[in-house]
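One chain comes next, on its own, written out as structure tokens in the form predicted on its own.
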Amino acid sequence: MGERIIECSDGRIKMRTCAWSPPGDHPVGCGMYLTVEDGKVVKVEGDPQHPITNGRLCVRCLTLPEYMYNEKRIIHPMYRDPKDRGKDVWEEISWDQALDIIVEKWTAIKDKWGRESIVTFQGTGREPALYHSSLTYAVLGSPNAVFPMSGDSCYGPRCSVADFLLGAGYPEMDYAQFLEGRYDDPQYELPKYIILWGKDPLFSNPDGFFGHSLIDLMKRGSKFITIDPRITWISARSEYALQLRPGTDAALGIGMLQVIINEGLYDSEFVEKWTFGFEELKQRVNEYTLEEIEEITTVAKEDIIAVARIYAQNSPSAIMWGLAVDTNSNGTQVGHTIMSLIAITGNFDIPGGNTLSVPASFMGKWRYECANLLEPEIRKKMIGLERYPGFQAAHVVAHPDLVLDALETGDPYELKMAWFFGSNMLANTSNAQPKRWYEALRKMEFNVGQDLFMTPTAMALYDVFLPVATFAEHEGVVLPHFGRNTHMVSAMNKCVDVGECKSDLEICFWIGKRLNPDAWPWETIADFFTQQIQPVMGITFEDLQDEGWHMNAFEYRKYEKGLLRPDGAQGFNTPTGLIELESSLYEDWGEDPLPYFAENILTPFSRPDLAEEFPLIMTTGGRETTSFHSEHRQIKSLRRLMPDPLVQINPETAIQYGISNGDWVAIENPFGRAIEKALITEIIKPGIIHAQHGWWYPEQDGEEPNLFGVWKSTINSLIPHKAIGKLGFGSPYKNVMCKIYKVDSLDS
């Protein structure tokens, strides 16, 4: 490994670090050197010794100085009277003043309405994901930590289904991430085929997976199959690209299972020894015909058969399943079918298959143990606990859809204080029906938020604005896959200060030591991290900073060695001790124990009465290299690359509606309307459109009613509220009916 600090001959220094956020990004932990001159970061370079990224960086990392020193960045705490929400009348205050205001308001609200009246909102994918629970449970003492995406439809559903059926973390593709020798390690075997199911890692680098690893594997001989309504870069280089109708993934998975089971292509030894419910699964998948599945998915029967055979007959192979599974009311069942495919082909936890994490991964006090700090009578008041017990069993948070209901109705009780923890929720990918959230939250007694820029959410709702440090300005850790299947822990090393900004964890320390000091006994951030990592890794945080990154020893086939169960027995950490092809838990929660296909709530097939007016299907959520959801819109060099929100339309569909490339287009359905610019392209099928998400316009007027133009292109206004699955997971962000028509401008 390289040195932590390099002193250059010209007086500058280089600090080795690993990236997370802010600025927003998934926790790949890209290795880099930051050059510092006169107390400022002036250059960003990739670290070629980093074992995963090998010196490669995305454009967002390369533009870090432009982000850090942007003229619009907020670098001091600010306050305004709650009656002035929506107005740009902020007063700069000190951190001590901010603390006094927060403590005073928290105390008054707690004493009058109880701590359950406080709710916290986490953004997506950023570093605050590690500390949201600690803020809620160990600082504010509230039971209501919320990721406000309808159905909690991002990563959580995948992890929860894996927990229910495997007793392990989300199963990631084996890209030699655990091995010191990477692809050349003698333990490793190259995946023969990689199925990308609703996932485009080259652009999303999802959940800690380094997308360019796919190119590494492609060069070494791995072949690809993609399942996506669009043709992606990898689709164009795949043996098969199955362009299914959005939201029909469960039907496709059932069809593949049927082929593999009926043709005897499954791993009979693994199925017999390590799975539960195979005969029941066989009966279920044969309730459908392949002709019916072809009609549902629009994927040719012959292609379904071919892909199923290829996957089953080419071990090891791996499936990467992504956000399209979560953003689907039927998503729990999609995850069930995908894990069943991996299981019956024996591709779990083998070299080149899908890896599994051990139960005791490095998550620490702030994620799960913090909930134990709540008194039982307070914890029982978590919103959604009775309605969706399976949802809370998986990750101990309040249910977002029921939180919106509570905000609007006061049932089961009134909510009075909100804390926005790295969440630009009015503009971001998360909230279905964002205007309803806006109207409900502006009535709160008191709101606190922390971010780096004045966002629509901050302008509309914050009373106290706390400025957040970038990863170059604070010490921290990076956990790929958020700790659920983490192959390494990396260090973020502070090299500069900007203004009076604090990290998300430092803010927890700062307020926690005032409101709940017993829960925050550490003197320093380094002490805090050392207590988390030393029992697992045997090193201190300072050791980690010097190393740069740390990898623990890894073993395959942990189910054979008693490494997946706390009791040390062979098998899986489930009630049956096996991979549950038929769930032993679901019936208790009102769900079918076997996978099935159900049409989403707002499609031309579920609502034929609306199909004539709204004949198209909108999908959304595809990533851009220039932004992370709603972040980076004010970074000029990145905005030049992507100046406007784009809706992808097939040429045939465009002709039908009289739309030309570059026209402004309104996208509308019974729930809402958004305007984007047409991109005519054959990568999307006729009858389907893909709309970009997370758009707002920092260059526009920020005050109400405009709020940086946030309502103009908000795709989430078309997503119905509470159109979720039986367990409480999943919502149809990627599969709603709509119509399109040409308009004169963004302001039409």
Second form
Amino acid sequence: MGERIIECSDGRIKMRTCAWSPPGDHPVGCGMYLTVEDGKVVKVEGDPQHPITNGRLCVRCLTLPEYMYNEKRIIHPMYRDPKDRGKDVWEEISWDQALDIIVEKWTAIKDKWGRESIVTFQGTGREPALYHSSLTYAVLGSPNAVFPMSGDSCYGPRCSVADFLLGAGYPEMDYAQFLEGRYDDPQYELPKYIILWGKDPLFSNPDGFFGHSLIDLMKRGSKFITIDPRITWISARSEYALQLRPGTDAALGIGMLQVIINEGLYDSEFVEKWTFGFEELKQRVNEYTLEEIEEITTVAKEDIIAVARIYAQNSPSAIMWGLAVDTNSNGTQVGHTIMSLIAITGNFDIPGGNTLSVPASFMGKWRYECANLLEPEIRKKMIGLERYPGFQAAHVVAHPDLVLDALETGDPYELKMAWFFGSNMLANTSNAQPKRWYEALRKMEFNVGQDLFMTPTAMALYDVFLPVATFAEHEGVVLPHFGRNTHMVSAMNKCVDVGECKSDLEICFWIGKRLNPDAWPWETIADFFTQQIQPVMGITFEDLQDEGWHMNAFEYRKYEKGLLRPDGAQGFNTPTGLIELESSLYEDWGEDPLPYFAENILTPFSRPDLAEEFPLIMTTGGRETTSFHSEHRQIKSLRRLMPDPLVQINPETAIQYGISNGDWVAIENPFGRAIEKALITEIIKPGIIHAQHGWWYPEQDGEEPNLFGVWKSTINSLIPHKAIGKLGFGSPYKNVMCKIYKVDSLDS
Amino acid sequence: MKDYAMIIDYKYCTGCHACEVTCQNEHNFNENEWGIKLTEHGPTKFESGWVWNYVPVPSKLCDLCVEKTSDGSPVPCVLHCLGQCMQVVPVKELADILPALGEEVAVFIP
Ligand code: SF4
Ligand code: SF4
Ligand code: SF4
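Form predicted in complex with the partner chain, following the form predicted on its own:
Whole complex next, starting from this chain.
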């Protein structure tokens, strides 16, 4: 391992750190050295010693100095009178003043409307995702911490399904991430096949998985199968690329299960010993014919059979299940079929299969303990608890769609104060129907937010703007999979200061110390982290800073060793102690215990009455290397690689609608409209389009009504509110009907 | 002629742009001048299957970082390449290195 700090002969110093947005992406923790000269970061270099990334860095971290020292960055706390929301009339204030204002407003609002009238929002998997709910419960005393994406359609649904059916954390593919010797470790076996199901990890680095690990595996001989409406770079190198109709994944999963079960290709010993409900599952998947499934999914029956056989007959193989599982009101069932496929083929927790872990280790424990600090009467008021008990069973957060309902109607009670944690929710991943959120949130008594740039969300809504530090400017830890299957923990080491920016955690610390010091007993940030990691890893935060990263101990086949249950018994931490192919929980929550296919609510099949006017299907959310959702739009070196929002259209469809490459195109349905630029490409089938998300234009006028052009390309405006599954999960972000037509400009 | 060559094992090039951006950062070239620039073939479907290839092409500005790396430090684009598919090697050794890389490989002497 290299030195933490290297003094160079020219007087500059190089400091080692690991990355997590802001800026960058999910908690991957790529290792790097930052060269510091006169108190400024002047250079970024990958750290070849890092066991996962080996020095590789993507363009988002390579342009870090441009982000840190961007002329548009907000580096002092600011205040604006609530009556001036939407106007660029900010007043610079001190941190003390900012905290005083927050404490005064919080006190007045909780005294008048109750603590439950405070709601806090997290965005995507940036660092504050770890801290925002703890602050809400333990300090602000409100039960309403929320991720405002309709149906909580990111990660939460998959983690919940894994928790319900396996009693385990997120089952990540085994890419030797836990092993000291990595791919050469004697314990390791290469997955023979990797199925990428609704997932394109190369540039999304999902939840802390380093996407280009797939290239490592490809070089070593793993083969690929992709299940994706689009052809991806990996599909082009796959043995099979199943281009299913968006949103029909559960039908495909049922078809594959049927083939494997009926042909007797499953691991009968594993099924016998470790699963519950096999006969019931068998019966259910036989209620569909493969011909029907071919018709629903548009995937040829022969291909379904071939892929099912390949997966079952090539152990070990792994399935990576992606966001497409979550962005689907039938997604709970998609996850159910995928977990069942891995289970009946015996691919759980074996080398080269899908790893298991105990959920909620590390920060998870603290976060749950913080929820227990809520006064019981207040906790009962968590929005959605009664309506969707299953929703809150595995992750304690308020229900996003019902929070919008409460904001609009005052039912079950009025919400008066909002706090935004690094979430540009009007532009972005979060929320269907962003204009409704905007209208509702601008009526709040008081809004505070923490971010790095003046985003449309900040300009429209904040009263107090708290400037946040990048990962290069604070101490922290990177936690892949947010503690739900964490292979290693890395240190973020502070290298420099920029302005008066503070980390999300430092801000939470200050507020906690003022409002509830008993719940916030640590003297320093380092003490806090030591308390979090020492019980699991036996080292202090300072040790971690010196080591750089610490790989967690790992054992395969934990279910045989009593390592998945708190009582130390063999098996799984579910009500039956087994993997539940038939859920023993779902019926209590009003859900079918077995998987089924259901159309999402806004497709040409569920709404034939609208099919003539809106004949196309829009899918969204695909990622580019040049931005992390709406982050990075103001970084010139990145923006010139991706200057405009693109909508991908098949050549046949483009001809049909008279659209040429580079034309501006309006995308419209009964709920909303967005304008993007046409990219004509064969990677998408006729009749389906893919529209980029997270666009706003930092170069444009920021004041209302323009708000940096955020309403021009807001594809989330086409997504219906509360079109979710029975457990409260999953909204059709990737499959709604629409029409397209050529327009003159972005402003049409 | 230069003594060094750049090998791109382009079956693993994902078009990540890290080489372009790294090279620009290292050399402070003008905004529109590049030491290396990506080319793209596809995505398109041949009868035999999909073709989606990227090949970065070094320009005359690329000096293969020979001086920069004389102290043993890594070639910046090679270090950061997400596909780990770039090498800078002595021209003389090409014949020994190439056979092991198989197909879809390009060699540049910029
Ligand atoms: S994958 Fe994430 S952490 Fe790694 S270099 Fe890219 S943005 Fe930075
Ligand atoms: S070898 Fe050096 S000059 Fe050539 S492309 Fe790479 S970084 Fe640029
Ligand atoms: S850095 Fe490597 S993978 Fe990325 S574009 Fe350049 S050659 Fe291709």
